[in-house]
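This document opens with one chain alone, in structure tokens, the form predicted on its own.
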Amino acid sequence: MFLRLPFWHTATSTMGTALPRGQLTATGTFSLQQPLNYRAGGRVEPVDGGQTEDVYEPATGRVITKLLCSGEKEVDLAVQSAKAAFQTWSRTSGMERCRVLLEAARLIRERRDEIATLETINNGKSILEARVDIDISWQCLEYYAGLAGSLAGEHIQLPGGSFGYTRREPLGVCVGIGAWNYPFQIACWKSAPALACGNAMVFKPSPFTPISVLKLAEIFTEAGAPKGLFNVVQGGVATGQFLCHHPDVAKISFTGSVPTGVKIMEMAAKGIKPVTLELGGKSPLIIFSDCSLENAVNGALMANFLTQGEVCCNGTRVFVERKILDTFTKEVVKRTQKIKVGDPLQEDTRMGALINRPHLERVQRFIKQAKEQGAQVLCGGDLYVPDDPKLKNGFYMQPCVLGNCRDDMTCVQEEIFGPVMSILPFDTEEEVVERANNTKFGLAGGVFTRDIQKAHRVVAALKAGMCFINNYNISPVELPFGGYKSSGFGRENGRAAIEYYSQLKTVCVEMGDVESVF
């Protein structure tokens, strides 16, 4: 879920809002009438459910489609579809799976701009970021395609010529439950290792962002995957509960909030199902006085304002050594004020719209509370209304920097999930490490310093699953991603994810006669 291009990058592409194959889409013009479920190789309406939810274009506040939530019967049909496909897919060789995943990656790469435009329309993030998200998505599929053919057990020699061996086997039907901040990318992060290991998947996106994952489902089918290998069910809490309780579901992977993660873990426990939980964060970003100031400022912007600040691992607690506090703060404020907010489909936009009105209001309440508790708004924080009339009902705000913050403030303790940076001074390495770890979360952390020994010493002391040295929010698919403490457990990406989508079978072979003690 991470951008490789910085905020100060100047985009030169003019590909803008054009969709391939003749479809042109600009902000405020998109609408969708097609079914949003995908089962057995095609788009379908759910057979039951009934509850509908509006799906918005954050940039304009328009309703672009209506989502029909899936009921228990539809969930069962999707699981059975996946179960049938699993019987075929699990018997294929790793090289056969490799070829399908490589073809799917090629198709995503070929349709990059189309998928990125859909992502921007439904999520609100800038088209610049969305394109990078899609690049990371096809890279993820390519990476696990490369691993699919190498998955193997091991041979163990035992006394007397006997031996044992292990088999790495798939789990079965896996459930992926995605978040709204990186809809397409999260679907790829979950499906790529699952399918590489021989599993099938039923995926439930956030009801706020149901659109782009349908493209992934269609691409898997077009790439040669068995129909039903990757199914999509739409819905909210009730649909997720049906999936978690279903007896034929073997594993659940969830990205989202801590309270929902707790509930999913409770439901999975009743069926003794393994879970991967990628939950919230309130990550520390530590800026030492011996850093490269320009690089540290760039890192702080990357750690706070990607996807309108709606990123779980953002480094929103920015600890700055007191010696450079004023200089750093002044430069961060100057750079933040220059971030262009507006139409996310415009090439020069660097911050689009938040996901919906309730979330925008929630972020505003955090800022109001911070001021009441003594924080100083150094810039931003207000609602933003673009000049373009078609954007007047969009969910925009100006990126915010808070100064005069203390560790006990709500804005420092709780995940805001919006474009709000809190700056806190510190004096010593020991002090800042203790304060950085004083949180229920443990998803990420970052350090900026020219002293490489100090950098490694500090990240070793941080209680966080993903740490950055002199960069932030750079997460190649080759590296495992996941958290400590209330930020969850299990890992996405890297070879580590293979462990969470497969199981080991041990076989012991006796070459002589069994010696009985009876």
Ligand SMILES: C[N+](C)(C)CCCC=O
Contents of the next structure:
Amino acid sequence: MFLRLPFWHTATSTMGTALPRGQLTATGTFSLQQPLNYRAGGRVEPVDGGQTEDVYEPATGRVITKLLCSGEKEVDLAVQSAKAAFQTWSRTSGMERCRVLLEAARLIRERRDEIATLETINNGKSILEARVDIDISWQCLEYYAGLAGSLAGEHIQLPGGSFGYTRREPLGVCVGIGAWNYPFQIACWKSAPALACGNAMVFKPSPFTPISVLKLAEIFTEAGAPKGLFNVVQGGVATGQFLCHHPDVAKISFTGSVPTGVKIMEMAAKGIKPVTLELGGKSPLIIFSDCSLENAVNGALMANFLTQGEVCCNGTRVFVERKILDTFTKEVVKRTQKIKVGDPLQEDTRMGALINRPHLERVQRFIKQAKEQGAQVLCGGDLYVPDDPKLKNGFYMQPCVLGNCRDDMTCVQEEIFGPVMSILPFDTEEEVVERANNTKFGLAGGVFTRDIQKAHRVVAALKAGMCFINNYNISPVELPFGGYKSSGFGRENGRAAIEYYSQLKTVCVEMGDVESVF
Ligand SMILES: NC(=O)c1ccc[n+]([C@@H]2O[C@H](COP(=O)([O-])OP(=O)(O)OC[C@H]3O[C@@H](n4cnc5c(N)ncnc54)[C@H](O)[C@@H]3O)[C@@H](O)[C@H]2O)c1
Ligand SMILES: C[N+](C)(C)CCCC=O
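The form predicted on its own done, now the form predicted together with the ligand:
The next block holds the full complex; its first chain is the one shown before.
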């Protein structure tokens, strides 16, 4: 299924060259002692902070390293490092930036398997998916490398030979704050447009997944970026707050939950800092009876079960036209039961482990509550303990399909962020559009139908930033991605992201004499 998607291809043949460095190859063997901060072109221990967090391998439940949270001084050093690099980088031409980004993309591609393996170890997603994430990451860098050389303002003729022109200028030091579900990819989606526009960046990954972004930092340096152009600080709430409040930070790009997004916006407001907010969702997927059933079933699985269901844009409210409800449901359940859950580093695994024990328990509580509210568990939903003894403390569950759902149930209203699909019948187009839009979220939406007019009519009516027709959850980096309503604003990917990492200066040029009123 995965291999026929256009973006879901493998990088050509450079894979494997960087692999077995140390113990990267087997689940249950990885551990890390190196510093996790990156500043002025090298790994460093934070100068202050000192609070430690355990970092887990979700597949086994083992602690693989300890995270030292960065304090205010360390955050300041990282921002100053970025500020210094900004002085030189912002003066380079777009073509010079292009070359650095292209080389970084090439290095990511070359080290794809090594980075994907790290991502799988620290996040728990299957290695097959992690490789795709890394492919999307280097594609993102390539895309913005391509745009860097063509960033330009415009020339505007004025009366009497005078004229004006605009310059597209960088913002300065941009902060990226990431979620744990796509750690490396999120760092690339933020840093690629930021650096292409001439900015410098300080990035803070989620404390659950602090590891893979260090590879990106090293790659930028190796690719020729000035030391300090891309820095990493580690930590949770406090470190994030130091970053958002720092007076030398010009912009904050945040990926995470809605409640944290609100706090980020409040902090940014105090410093009049622009923000990009990529937040959560509870997206509708609408299946009309005239669809290709096979494609619709594939789409529903893609919309719900990638990365153990921990995907912001997942189409978790699956509205199915009543005429095909039974056929569709039967097929979806059959296919869901066949999903191979287990060791994420095994090539045939299709669903790995959830991020941590508290999150697994949270997902379980949603399922329990759904049952109490009248939903029927059609398959899955239970904890899963693999036979392999080394995996017995991992955070696994069986992917779940819920039937007999109603719009007012908690499982249909709230973002579960786990492998739980809710199926809801509908009768008319008008009714389903209204119900699909009846949510505080607006990240994504999808429709499966062979009627092309109906498809365009429905997506035009959906109040969501990213809509799919006859597919779901693919990620061409050329397309802007972002939300409506509580799912946030600003866009990542595509040309649109340039607007969010640059500012426009207008220059007015007088070619005649000054006509003064005084
Ligand atoms: N729209 C998107 O592109 C997108 C992509 C991935 C994930 N998400 C969303 O992210 C959520 C899951 O991620 P999460 O659990 O890591 O989210 P989260 O909001 O708990 O944390 C996100 C990041 O913010 C940091 N943070 C937390 N509190 C902070 C504060 N007060 N100030 C500054 N930083 C703070 C965290 O340390 C982490 O790095 C889901 O809701 C998901 O939908 C959205
Ligand atoms: C790559 N996906 C599947 C579109 C996910 C984008 C980021 C959301 O969590």
